[in-house]
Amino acid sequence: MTKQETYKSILPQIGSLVAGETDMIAKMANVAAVLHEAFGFWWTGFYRVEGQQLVLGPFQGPIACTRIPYGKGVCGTAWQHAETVIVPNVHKFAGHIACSSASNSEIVVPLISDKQVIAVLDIDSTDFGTFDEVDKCYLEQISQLIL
């Protein structure tokens, strides 16, 4: 199944778990299970914005950073910019954070409130240049899901 597929595949069970749910937690529980286990990443999860931080949500993976400062990193620059970033080899970005020696490539998605970013979805895989814009344009879908 290709990458595409196994994204179409999901976005109807994302849709029915998440339909109806009023918390939020809730939701990126399920969504960051739906992604990490269809998809086998290293690291699947949220950040919330708290005040000039964002703080660790729910997450399927290893241990995590628990707080990001504003515009640091490339869930801070995600949340900053307020719109998606994938890179490719995270070694090679500016300012990265590793909370894990084993990630190397990243997408974090925005998900954006009344024009504001209130949490970030973070995804990490072990593997060089995971994420294009096949998955930017599916887990934006998702994101908006959560909202």
Given for the second form:
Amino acid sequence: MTKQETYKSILPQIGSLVAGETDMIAKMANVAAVLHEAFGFWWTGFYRVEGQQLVLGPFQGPIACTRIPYGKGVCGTAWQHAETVIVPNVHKFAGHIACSSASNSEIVVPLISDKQVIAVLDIDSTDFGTFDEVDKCYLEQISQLIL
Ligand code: SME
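Given the form predicted alone above, I would also like to look at the protein as it appears in the form predicted together with ligand SME.
Entire complex below, previous chain first.
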């Protein structure tokens, strides 16, 4: 299956998982689980905006840093610019926060509600160059389903 086909197959599943659920943390937890299982990523999870920091939310994978300041790391950068950030090689990203030395590429998608970033979806891969415009397109759609 291509990754496009995988995204297409999980979209309805995610749609029904979030339908009727109002608690954002519960939705984040199931979305992280679906993505993580479908693709076998290294780390899949959410950070929520709390004041001037991102705080660790529901995730799948190894333990991670609990707090990330505004504008720091890939997550803080995606928050600051309110835009998805794709990093093909995290070792070349100035300021990358290495929660795990096994991670080699990463994508961070902001969740935007009323023009405010309220959380980010962060996915790490042990391969280089895992993420591209296809991931960006589908993960942005999936992220909006959580709001
Ligand atoms: N690498 C991220 C930190 C979070 S972990 O990857 C789970 C960053 O640079 O913001």
